[in-house]
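The data below hold one chain only, encoded as structure tokens and taken in the form predicted on its own.
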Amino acid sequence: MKVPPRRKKNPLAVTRLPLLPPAAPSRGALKLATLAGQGRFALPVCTACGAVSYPARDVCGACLGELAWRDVADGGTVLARTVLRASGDVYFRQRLPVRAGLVGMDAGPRTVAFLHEDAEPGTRVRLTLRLDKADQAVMLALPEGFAGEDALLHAHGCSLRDRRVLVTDARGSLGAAMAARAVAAGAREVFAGEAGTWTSREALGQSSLPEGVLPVPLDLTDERSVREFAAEFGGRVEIVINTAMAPRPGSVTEGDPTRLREAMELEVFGTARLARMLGTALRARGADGDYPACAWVQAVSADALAPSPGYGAHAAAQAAALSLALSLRAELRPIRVTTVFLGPLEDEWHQDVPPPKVAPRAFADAVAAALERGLEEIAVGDVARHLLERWREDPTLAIRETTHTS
């Protein structure tokens, strides 16, 4: 089923409440959701006999052996299908009819999945794990070779196309690239936050914003500025991409503590101000039509996981910003909060840092792809990807390895 075109909302129509689908917060279900949020198709696999288990169990159902989560084949065959036209659940009652079916996975188990309209019994399909509005992992089944937009994928993602997007710091290289990428992706409106609008971009040696981007005064360190933006534009924003970051070198014990204070004011308190002013409006429109408010993207330095030598103050502020983003993930539901871990940037503040570095365009492309797939955690750049992998394996060891690098 194709994604319906965006239509002007009837001002007399009642806004649909942002209800959440039923959740099963078992440890196995939460682990499955965590991997789905990372873009992985992984299931429990028996370390003894190799049998794949689904739904997740504590031990192997075939031999009672120990289970380990591993990436598995995502192919399958539709065995049966049905269309649900009635439901006692308040969430699904608003979204009927729902296509669902039984799929025999190439990996072994059988699973119930939401089906593409062309997935008939006997059809070969590709399974994908996506997060629903309650941050639970659900199975989607698409015909093999399918590529393009579909209402099923649209409902479990947050494409930039036809959305109203706020980029908080368009004066920075990340924000400027993200604004341009949103326009290229077909965003309906792109609001580019600019602090210090009394200084022209030309005077700062920056190029002008692309056509289709609306520069707006927005200084996250100023309570009044955030409040005025929210009053004028807050009811229109559907995706927030927070690129406000000040990656300045400096240690915690040496130098001027003002840098740490300024970083906290922008990256932590500024984010909190924005969430306080926009959060309620975003959540209230989290189920409003086919193009609801849907995502909050938080750019976070990989230093938040393990501080790079010479960037201790920046790492401390980023660790606090990461903690704040994780709190927003629960508080803003059904809005998807996506954390984007960044390696060292290709900018003047990382002149003495050897490559590989992150180019602004790479960040923008990665964010657009993550929104399309409904991911909640990605890493951009080789440094960030490598550090995040090590941190997931053993956080303490990853920190020791990083902080002992001279």
Second form
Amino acid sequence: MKVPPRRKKNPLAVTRLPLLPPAAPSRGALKLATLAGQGRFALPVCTACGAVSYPARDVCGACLGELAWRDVADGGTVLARTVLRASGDVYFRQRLPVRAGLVGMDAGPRTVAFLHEDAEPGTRVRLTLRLDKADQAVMLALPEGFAGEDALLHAHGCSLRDRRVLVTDARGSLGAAMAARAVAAGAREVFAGEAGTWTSREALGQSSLPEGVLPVPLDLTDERSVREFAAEFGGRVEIVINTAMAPRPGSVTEGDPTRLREAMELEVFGTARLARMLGTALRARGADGDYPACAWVQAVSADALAPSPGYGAHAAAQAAALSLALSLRAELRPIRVTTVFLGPLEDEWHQDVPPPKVAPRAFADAVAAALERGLEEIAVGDVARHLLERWREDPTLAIRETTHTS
Amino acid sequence: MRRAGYDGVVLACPITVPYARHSARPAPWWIGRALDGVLRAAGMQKPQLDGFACSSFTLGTDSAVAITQHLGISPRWLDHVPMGGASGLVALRRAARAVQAGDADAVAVVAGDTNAPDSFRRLVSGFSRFSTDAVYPYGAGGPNLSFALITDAYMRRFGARREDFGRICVAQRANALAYPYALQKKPLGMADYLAARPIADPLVLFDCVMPCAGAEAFLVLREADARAARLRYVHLASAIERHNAFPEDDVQLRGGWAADAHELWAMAGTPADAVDIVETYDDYPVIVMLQFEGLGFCAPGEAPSFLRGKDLTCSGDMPHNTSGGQLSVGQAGAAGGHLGIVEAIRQLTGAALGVQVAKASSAVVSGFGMINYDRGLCSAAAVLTA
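Condition change, the form predicted on its own to the form predicted together with the partner chain:
Expanding to the full complex; the earlier chain stays at the top.
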């Protein structure tokens, strides 16, 4: 089905409540969701006989062997389909009819999936795992070779297109690039937060914001500024992209102690402040029409996972900011909270760090792509990707590897 | 090893606690009323009852163990059978062996469930780990979704038409009109069926059972004891059960009966077409077709044409679900897996509450239960003879 066009809201209509789909996932289903949130299509595979399990088992159903999660083939064939026209669940009653089917996976098992309208029994499909509004993984089946936009994908993603987007810090290089990228992606409105508006971009040697970006005063370190922003724009923002981050060198013992305080004020208290003043309004519109409020993107330094030597103070603030974001993931549902891990940025504060470093443009592209798929955790740049990969495998080892290197 | 027969084992005292769409009474009330009914019918006092089997979906954290204290019974043989639509037959098989071997003298097989306005939704939302993980998040359709997919696949594979399913529902409603405890009392015609509200394509309202409260029970004992107590009884001629049959099948187009039916009829010493009454588990008509096929009445995929030539009402040439089945009586949780047995005992002892099938001396009862993920895992059947 085509992505529905954005329509003006009927001011008399009652806003659809931000209900969540039923979810009581097992540990296996949580693992599936975790990997799906990273963009993977992985299932438990038997280490002895290679049989693929779905739904997630704890023991191989073919040979009773041990299982390990592996990426598997995502092709399949539709075996049966239905259109559900009644449901006892309040979330789905808001969304009937629901087209669903049974798909025989090339990998072996069968899966229930939401079906694209052209997916009929016999149709070859490609399955994609997406997180639903309760952050559990669901299978979408689209005809093989299907490309482009679709209502099913739209509903299970957080596309920038036609959405109203806040980029919290357009004075930073990440924010400026993100605002430009949101415009390019067809965002309906892009609010670009600017702190310290007493100095012009020009005076700071920054290029002006692109056409279509609306600069708004927003200083996350200032309670009143955040409150005023929320009062004026809180009812309009649908995607928050929090880029307010100021990575500065400084170790815990020898760095300037005010650096840690400043970083905490901006990145931790500032993020909490914004969440407190914007979160409820965001959630409340989490099911509002075809373009509901849908995402909170938190840029996080990979130092939050394992502190780079010489950046200990900032790493501490980032670890706290990451923890806040993880709490927001549970608190803001159905709003997707996406954490974006960054390696060292290509900016004046990382002069002593050798490449590869992250260009703001690469960050913006990665965020746009992650939102499109509704991902929940990504890494940008080789350094962050490499660290995140090792961290997922063995966090304590990854930390030791990082802190032992200088 | 050749299976021993069920010689000397009989079923008696069929009890139905009249169903209610909704009930404020918790499950133990339904189970207690049913047990009381069995004891009264048997002329027994509680201390004489030494065997008890219980099935229920709405006991919360309780099981048959808790029920013994709740009802004040002290059995020396106890079973809890969480197998839904197969629970009655599975309980019967176990109870039969217990009384045959003397582990118990008489086993009351009881199933009862209550139903509050929201209890069915709560039951299906947490039905099994696989369904909670991998079915319920797709529209929360509960069993409607799973059976819609099976029905869709069956229709495509074998060319069944909606009228074929409708014929089953319509005939059962006719049977139910005479059965006092049926909740669905409005006559149903094929036109009504075809015009019914769609629920999950291709299923419509009349393909789906109505959840309700109710209880069913019967007594399993040795023939000599039944005769001494002057009870009317039926024999257990044979019984089969199978779980997770044919896991390699993409879609469930056959149930476990297909694996074991030959044994069922061999043990009973009679072919399928010799039985007088067929009581199938009818939580959706497509499963009725799988039972006719699996039990050997016709070849796989031929149930639609086979049934087109049959009259399934009590006065017809193939009396089927003679009390109206769950489709018309209602689905009282696990009691639904006992309804066919209770009805068969009544018919074969000449004690039908609805239309008495003439000269009925044998019946096959089959059960099906537990959609754990994409298919019902439990299937069972028994042949009962007068």
